[in-house]
Structure formats: C-alpha cells, structure tokens
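First, one chain by itself in structure tokens, the form predicted on its own.
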Amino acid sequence: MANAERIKTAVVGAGLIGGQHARAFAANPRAELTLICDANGERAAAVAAEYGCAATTSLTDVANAAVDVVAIATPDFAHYEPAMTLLAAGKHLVIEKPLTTKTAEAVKIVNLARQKNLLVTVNLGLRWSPQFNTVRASLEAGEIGAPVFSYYRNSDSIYVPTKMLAWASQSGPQWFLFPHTMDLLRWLIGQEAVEVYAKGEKRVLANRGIDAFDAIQAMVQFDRSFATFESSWIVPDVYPAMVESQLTINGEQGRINVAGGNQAFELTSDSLGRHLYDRPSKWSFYQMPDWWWGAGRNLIDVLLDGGELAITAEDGLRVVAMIEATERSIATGKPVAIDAML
C-alpha cells in the first residue's frame, strides 16, 4: 500500500460522530471518501449527498467495497460485532471510543487484527489537543518532577443523557467519558494502570427511566503513582456549560492545572436568563476542531508511509480494561487488579 496515492476510506454510522469522521476523510488529501453505512437509510444518503460518495445500510457492502479503511462510529455498545466483520473482510480500522464495553470483546478484536496483520486504532481525540501535547512536553522535560497523585473531572451536562443519547441506558458516563480521560492520563504519565477502586450511584437517571450511573469516582493506583477520576451525567442543565473538565497532576516539584469547559463561546442573556460557554442545541450543528480527527490521519499516513501507530487497539483495550475493572469494584465493593481483566 505504500505506493498507493489515496487510501479509500468508508464510515460505518452516519449519526452526529460519522458525520464528522465522513468530513475529516472528505478534507484529506490522502484519503478518498467512498461509502457511509447507517441503518437509517435516509441520514446515510443525507451524508453520502454531502460529500459525493456512495450509501448504504448494509453492513456486508462495507465488507465487500474496495476500501482499505473504515470508520466505526456506531454508539458505544455496538463497535464489537462491525469491527469482527470488517476486520475478517481485510478492512484496517478507527473505531470510536470506547474500543468496545467489554474486555473480552476488546480482545478479541486485538487478536483478529494481530492475525490479519490490519491496524486498529482508537479515536481518543484528546491526545491531538495541541493544549495536553504542551502538558505532555512539560512532564517530559520533568518541570514538575515525576507524577505523585492526579485528579480528573470530566462530566457532561444532563442534557446528554435526556436528550442528546437515545441509547444512554446502554452507556454511562463510565463508556461516554472515562475512555477520554483514563486514556489521556495514562498517556501523559507513560504508566499502566494496576488496580481500580470505585463508588457510583444510580438515582437521578433512574428516576428519569434512564439505567445509567449518575455519578462515579475511581480511584486507579499507576505503576509509581495514582489518581483519581471522576464522571458525572447530571451536571444542571443550567450550568454555563455542557461539559465541566478539570486536570491536575501533582509531582514531587510542582504541579500542572487544567481547567477546562469554555468552549471558546460566551453569551449573556437576559431573555434567556442565563450566562452560557456553550448551547445545548450546538450538538445539532456543533463540529469538533479538525485536531480531534488525528487517529484517522495517523492511521492513513502510517499505512502510506510506515511507521508506528499512534495510539493502537492494544491502548484501546488498557483504557477497557480500566472501564470495566471500574464497574465491577462499584459492583462487588473491592479493588479490582487491572490483569484480572486481561
């Protein structure tokens, strides 16, 4: 493939995320956008129609096109069984995060892969932000000294769950937001995570009909440090914005602080009656920065020119491991060691 000029990309998964997977193939040079696979017929025409390519609510066509890459931008719980497919077709892959909502599912697509000698990677967009490369410079050049314990919030609005998800009874912030912030934290600290213990609770949502947990802590001890991570699916409705991010890591000569959730959007409004970072509706219209998309940039550039992945499915299935450890020390009340999930 390394003499090929474009690769020939497909998307599985026309929703809000295929969408914008189908625009960064369509804005790469180094790509050809061929074919968007939902099984709305209609919203994959919409998105086919948009970027001159070709539609599809069969799966089996995807197997069957002459593209070398497909992304997979189903919701969280459904990326196993179009990874499985695509992969026994000969297809290399970006798969949406979480790489899957079970470990052994995760396995089981690194192992396909390794056997087809096909490269799978995760979208964890995070580790493009020009902002956590300057964070991850600053570790490495040890202005802080090494990491002794961090702290992440990341936590969304409840609007994400009520309105924005159809299918948040089958997620959580666990599978919508820990694979951002577990991944990211382990990839700034170059350390594995080795035991998790967690609390969680299930109550506003519940209320709501929705079988998600409302809130969760994890507390994830590293090979030489530790952290804690906490998610949340019921942040007000009429907090200023959608997401409310905080990092801090602590080392033994200093500390790193980031704050995050302006969305570089700031209004004032009396009729409104609030002062908004953001607006719930920009999840209708609202595109992640083009930074977002590296994971399928990397994944065309290695297979044009070579060279290593950035991020693999081997990551995807740590970040898993972590996820799913999560849910069963919330589960049982104890520590769960990472390696009794592999």
Ligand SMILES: NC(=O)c1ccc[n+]([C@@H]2O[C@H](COP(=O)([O-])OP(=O)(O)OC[C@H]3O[C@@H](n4cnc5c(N)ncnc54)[C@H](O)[C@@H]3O)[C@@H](O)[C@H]2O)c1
Second form
Amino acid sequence: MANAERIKTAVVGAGLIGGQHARAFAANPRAELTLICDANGERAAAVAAEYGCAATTSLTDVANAAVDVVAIATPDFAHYEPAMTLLAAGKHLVIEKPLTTKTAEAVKIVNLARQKNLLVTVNLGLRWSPQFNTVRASLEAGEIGAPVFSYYRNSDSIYVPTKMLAWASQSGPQWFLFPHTMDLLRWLIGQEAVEVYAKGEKRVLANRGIDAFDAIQAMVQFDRSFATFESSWIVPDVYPAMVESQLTINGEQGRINVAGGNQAFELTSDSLGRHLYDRPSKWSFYQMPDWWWGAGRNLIDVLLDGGELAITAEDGLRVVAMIEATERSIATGKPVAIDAML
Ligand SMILES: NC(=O)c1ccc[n+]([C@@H]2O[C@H](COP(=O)([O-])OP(=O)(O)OC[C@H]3O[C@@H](n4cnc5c(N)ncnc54)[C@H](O)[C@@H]3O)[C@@H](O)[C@H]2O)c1
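Okay, that is the form predicted on its own; can I get the form predicted in complex with the named molecule now?
Below is the entire complex, every chain and molecule, led by the chain shown above.
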C-alpha cells in the first residue's frame, strides 16, 4: 500500500452526506473515486455522473470492486451490514457517525477489523475544527487547570427531523447529535465516561407522527470530572441556523466557552490573569478548507504514509456505548455504567 500512488475509493449511501464524501474523495489528490453505491439507483447514478465514476445498487459489487477504502454514509441504523460485508471483503472503512446504533454491533465491527488487520475510522468532523483544536491546545497548556465540570448542548432545528431526514423515527437526537459532542468532549479532556444518568421527552415530535425524542439531557461521570450533554430536535424553525450549540468546560483555574453559531472562543484564565474573546484559531491537522472530512483524508494518509488513525473504531465504540447507556437510563430511570454496555 505504501507505494500506491492513489487509493481507490467508493461510497455506499450517496445521500446528503454520502455525496459530500464523494466530493471529498474526488478533491483529494491521493484518492481516486471509482464507484458509488446507493439503494436508490437514480441517486447512485446522479452522484456517479457528477464525478465520472461507476454506479451500482449492489453492495456485492462494492465488495468485489478493486477499491481499498469505502465511505459508508447510509442512515444511522444501517451502517452495520455494509461495514461487516465490506470488512469481510478486505476494505478499509470511513463510517459516518454513529459507528452503529447498538454496542454489540460496534464490538463486532471493532473485532472483525482487528482480525482482518483493516483500518476503520468514524467521521467525527469536529475533531478537525480549528476552534476545538484551539480549545484542546488551551487545555493541554493548562490554561484553565484540570477540568471539573462541563456542559455541552448541540441541537437541531425541528426542520431536521420533520423535513430533512426520511428516517427520523429510526434515529433521534441521541444518535444524530450525541456522537459529535460525546466524542469531542472525551477527546478534549482526555477522559472516558464511566456512568450515565439521563432524562428524555417524547411529545412535540410524537404529536407530529415522529417517534423520536424531542430532547435529552444526559449527565455523564467521566474519570475525573462530570458533564451534562443536552440535545434537542425541536429548536424552532425560525432560529437562524440549522444547528445550535454551546460548550463550556470549567477547570480548577478558569473556564473555556465556545458559543455555537459563530463558534466564538472565550477563555477565562486565572493563570493568565485575564478573560479573552475570539482568540485566533489555528489549523491543526490539515490546511484544506473542508476540514470536516478529515477522517477520510486521515485514513488515506495513514494507508500511504503509515502512522496512527486520528479517530479509531474503538473511539466509535466508546461513543455508541455512551449513547446506548443514555437510552437505557431514560428507560429505567437509573444510572447506567458504561462498562455494563461493553
Ligand atoms: N458527519 C456529519 O456531519 C453528518 C451530518 C449529517 C448526517 N450524517 C450521517 O450520515 C449518514 C447519512 O445521513 P444523510 O443525511 O446523508 O442521509 P440520507 O437519507 O440523505 O442518505 C442516506 C442514503 O443511503 C441510502 N441507503 C439507505 N440504505 C442503504 C443501503 N442499505 N445500502 C445502500 N444505500 C442505502 C439511501 O437511499 C440514501 O440515499 C447518517 O449516519 C447520518 O447520521 C453525518
């Protein structure tokens, strides 16, 4: 692999996000996009025509194709089957978040990838955000001291479950949004979740015929701090953005705040003796403007140059376990240990 000039790639599930994976592969000089697969033949053909590559509705065609890397961007609940089929066929994978919607399935993906010596990464794009890399650098520099408690809200306009997603009833804010926030906080503070206690409400969306949570709050005990994650799918349509978010990390000597919308960075630091707004953010991994697709690019770089994946299947598994524990806690009204999920 190290001598290959360009890595041959394919996309399975060519909807809104699969189309973006196709664009990212096509724009990557180290990748060659060769095949688009979608259960909807018209959609597969339309995306393939954009990039001058082949189209299919058959996963078997992808398994048999001479491609090394496949991006899987089927709906949340439909990542497992293509992942297992394509790993069995020897493909490296970039899987959309969440890795799966069941911990037991995520464990099987991790194990098969290990057994076949294949790389699996998860597209958790916030890890490449310049703002959040600035937050991580600040934490690593000890500017606010050790984290004590955090709050992370990330919600979507009601447009997302009612108009954008055809499969909202088979997902929810927990599967659609928590993967980003739960993974990002683990990565920022360098701690793993131990236990989750959560509450959720199904009312507004249920009244509109969608079986999904309106909102969830999950209180998570990490190794050495705790956090509340909040996620809603009923932000009013008139809110000026589709996504709304707020992250606050409180440390022993200060606080970091990243307001959604403009993603302004705010640092209150005892050790620096000041309060800063809008500190310029730095590019961390890639200079490319479409940093959101860093996971696929990172996978190709690791295949060609060696090194470690930035985001592993194990990261994806930890997050799936946190979300399934959240669902279990809502259902039972009790705290749920993460280890009990694994
Ligand atoms: N990383 C991000 O920022 C981000 C943002 C939105 C969505 N997503 C994730 O991307 C994934 C796809 O979301 P989307 O918004 O593109 O959905 P979508 O409904 O627009 O697209 C899904 C596509 O998959 C196809 N499909 C369904 N089952 C299939 C199968 N078994 N084999 C092949 N094709 C199949 C559908 O025909 C459709 O074209 C989800 O997991 C979602 O959570 C990620």
